[in-house]
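Below you'll find only one chain, the form predicted alone, shown as structure tokens.
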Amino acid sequence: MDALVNKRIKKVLKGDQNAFAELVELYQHQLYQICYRMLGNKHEAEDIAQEAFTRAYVNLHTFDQKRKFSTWLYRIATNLCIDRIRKKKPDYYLDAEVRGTEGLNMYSSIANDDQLPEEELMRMEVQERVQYEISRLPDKYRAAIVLKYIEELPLSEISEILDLPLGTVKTRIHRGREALRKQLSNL
């Protein structure tokens, strides 16, 4: 996968705006889900993977190929994201969907063998709760929780994400975890 990647990128390098368009589609929704699970609104997300893209291309010459392309692709992301939660003010939306109906939608009708729909939606509430306070997290802890419980991405892809030594990222990942524990303890 790597080798293939690498090769796209000295296609873009060499002027080839298609074989970047591959990128773009080869990283697209796992990417979104990192600026999702960051910034919890769907708009944003789009705005901020957009933009991870869009600075990737410009700075694909910096690009070391050494290196894995996807983690400095989700670090330029992680970091867009840091910073868009630091700006922003507690704001509402009028668009923004009804507490407790996130994910509703006319699937949740169909008759499902696995589950009752009181239990899809105890589980869904339960979800959008674990969402909530994964948000409420100091940007610190909320980078290494999605990157580590979310995309389960390795240690050592998440010290190099977050330019942070690896013990400092399991610290992270630790605090971050018992900050979700007492949060959620009512749960």
Second form
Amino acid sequence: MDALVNKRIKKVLKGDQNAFAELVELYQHQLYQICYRMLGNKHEAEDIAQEAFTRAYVNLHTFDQKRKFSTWLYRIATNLCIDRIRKKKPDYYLDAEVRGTEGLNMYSSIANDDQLPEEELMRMEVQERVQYEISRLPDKYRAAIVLKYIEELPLSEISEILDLPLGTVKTRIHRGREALRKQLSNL
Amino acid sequence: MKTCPENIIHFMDDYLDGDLNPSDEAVLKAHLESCIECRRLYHEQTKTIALVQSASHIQAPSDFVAKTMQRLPKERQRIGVPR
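Moving from the form predicted alone to the form predicted together with the partner chain:
What follows is the entire complex, opening with the chain shown before.
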């Protein structure tokens, strides 16, 4: 697989744009899925997934072919998703811990504000509800949860994609999972 | 109210990550046998994971490749023309 991918990459670098179409073909569903689960919106997911491929194309000469192409590609996509989320909702400072309140942050104190009413939650299909709850997670937990449970990637690869130490990745998965457990407890 | 050993939660997290060594796993399992609270938590955690994973896998739209290719800058094609 990697050899095949690298062969395509070499062709693209020589100017064969069609070879890039084969890479898009190969990774389109996974990349789209990551973006959709991160953003919770099909239109945005398509836009960001396309943007990720465009950036990969433009910067392909910087990709180290000894590494895994998918890891590099997913990293571009998750970064774009996180940027998009932060632009949409300026809450990126909210997960800084509030001083003197261990484990409590601004996010946990406002999280309820943007929650839909109980009756509306109850009307949702299970899958719709799960996606809704994933999209309520702070973005840094969201990325780890999506890569771990939707893409089912190994922790070491998630650590590379998110450019975080393994321990931090684990913490984010644990906290994200714990938050989801509470959010989904009435299901 | 009895309190559970603090390391049990860590063991549970690592176990759910598929990342717990066998001796700690034995400690965790023995504790789960005896503690209804931790057992309930464990079941809720596995249920949460199952729910997240049940979110069906969705596919990119059928025109995704074509649209992505249209969006690429055209320069490289020209640069790449063999001289």
